[in-house]
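A single chain, nothing else alongside it, follows as structure tokens in the form predicted on its own.
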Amino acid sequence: MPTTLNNIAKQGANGAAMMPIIQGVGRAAIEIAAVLRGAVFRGALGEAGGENVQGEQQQKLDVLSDEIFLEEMRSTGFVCAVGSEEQEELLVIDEYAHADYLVLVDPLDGSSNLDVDGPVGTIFSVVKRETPNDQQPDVSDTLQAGRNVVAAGYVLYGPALMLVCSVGAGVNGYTFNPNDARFELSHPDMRIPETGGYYSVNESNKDKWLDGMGDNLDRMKAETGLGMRYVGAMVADMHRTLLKGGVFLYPADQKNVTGKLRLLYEAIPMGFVMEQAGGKAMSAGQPVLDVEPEALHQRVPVYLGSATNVDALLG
């Protein structure tokens, strides 16, 4: 019998508690994938006409994916609130406001790729609330360092639909089998190769990077001989880095002096997965998972990859 998402219940100290939530992520992924496949026929491509809290133009599919994810988290009965990159405030699930867990999500990472049929993804993490269960969950519950994350992962909407996740006991990849309508274990115990692979970055901005990262990249390229691959969707670039090795970087620059990627929605969940896969995740001189969040939509520079390649980059 194939191994399904039920396998998560057997993993580490948190697997049993996380299984229904990650199954909810899986249901959301299946629904979002179906929406993506038919978007061109439903007039769902293009801008929604509004901006998210970061001032970025929302795509129609950003909004739809956000709604789908929230409803699936509600359906688990184990999630008291959802923090979304697409929402300015924490969304409390009133009927389950007493539940133990909060989920943080970038519901459709890389949505600028949609108009060219490029790969996109979903990024998520789960934290346990710190406020008492007889109170309303608060935004302070989300402002926890990555060391407190209970589970994290991502969904890749590509030629195959993949869910990659960790509950703190290594990383496993599940691929959706359309014949049986379920996710099945396809990539057990994922580990990033220590050497080789590719570097992944928008190198056209190199002259604007801060902290000498342009020179660092040139030195790393000379030392390691890594080639370049870049999709422009963090999930797709991270997935390749995890499988093939190398380093993904998004430095701070003159326009984004504190970094561009969101700490809670992108850096921490991907950093958690990378560390669980034997890699390294750094931000502004410290591990990503040690950064103390100060705001729901805080941004940071990010460097993810094998320890060998991250060290070669950061020197």
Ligand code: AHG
Second form
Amino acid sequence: MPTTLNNIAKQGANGAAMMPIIQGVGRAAIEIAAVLRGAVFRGALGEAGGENVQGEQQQKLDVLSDEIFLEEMRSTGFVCAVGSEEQEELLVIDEYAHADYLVLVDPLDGSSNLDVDGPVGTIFSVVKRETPNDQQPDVSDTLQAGRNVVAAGYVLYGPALMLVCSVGAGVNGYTFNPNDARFELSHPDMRIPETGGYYSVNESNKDKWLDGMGDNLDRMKAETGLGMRYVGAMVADMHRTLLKGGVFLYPADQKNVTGKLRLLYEAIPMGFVMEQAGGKAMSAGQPVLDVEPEALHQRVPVYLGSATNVDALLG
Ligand code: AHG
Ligand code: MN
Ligand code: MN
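May I ask for the structure of the form predicted in complex with the ligand now, the form predicted on its own having been displayed?
Up next: the whole complex, starting with the chain shown before.
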């Protein structure tokens, strides 16, 4: 018998509580993957005509993925609210407003890859509410440092559909097996290689980087001799970094002076997974998981990878 997502219940102190939510992520992933595959036939590629709270053009698939994800979280009965890249405000799930957990999500990551059939992903993390259960949850419940995260992970819509997640007891990767229509454990106990791999960054921004990061990168390249890969979808770049080693970075620059990637639904979930896989996740001068969030859509600089390579970059 293959090991399925059911084994999450056996993982650490939070496994049993997190299993229904991660199974909900799995259902959302299967539905989003189907929508992505058929999008061109249904006129679902291209812009939706609106902007999200970050002033970015929403793609139709951003909006569809957001709807699917929210509906699957609602159906778990364990989620009281969802904070999404595509929603300005926290979305409270009225019928389960007493439930214990909130989910933060980037429903479709790397959406600039959609028109070229490139890889995209979904990123999520789960926190426990701090407000009493008999009150409405509010945005303060989402503003918790990454050290409080109970579970986090990502879905990669690549040649295979993968769900990689951690409930705080290491990292496991599950691949959707189309023959059995379920996720099966394909990558148990993922650990990032300490050396080797690639550096991964949008190097075209180098002249605009702040904090002397251009010089840091040049020094790291000379020291490590790493080659370069960059997809432009954080999920795909993170997944390769996790499997092959190296470092992924998105520094602050003159255009994005506090960084581009969002703390709560990009940096923290990926930082959580990276630390759980034995790697290192830094932001401006401190670990990503120690940054005290101030706003739902806050952006931060991000440096993720093996400790050896992150230290070589920032050291
Ligand atoms: P999203 O599609 O959710 O807005 O995220 C895009 C992010 C992330 O996936 C990626 O690492 C980064 O933007 C790429 O940015 P550049 O195109 O500036 O390199
Ligand atoms: Mn994203
Ligand atoms: Mn997105």
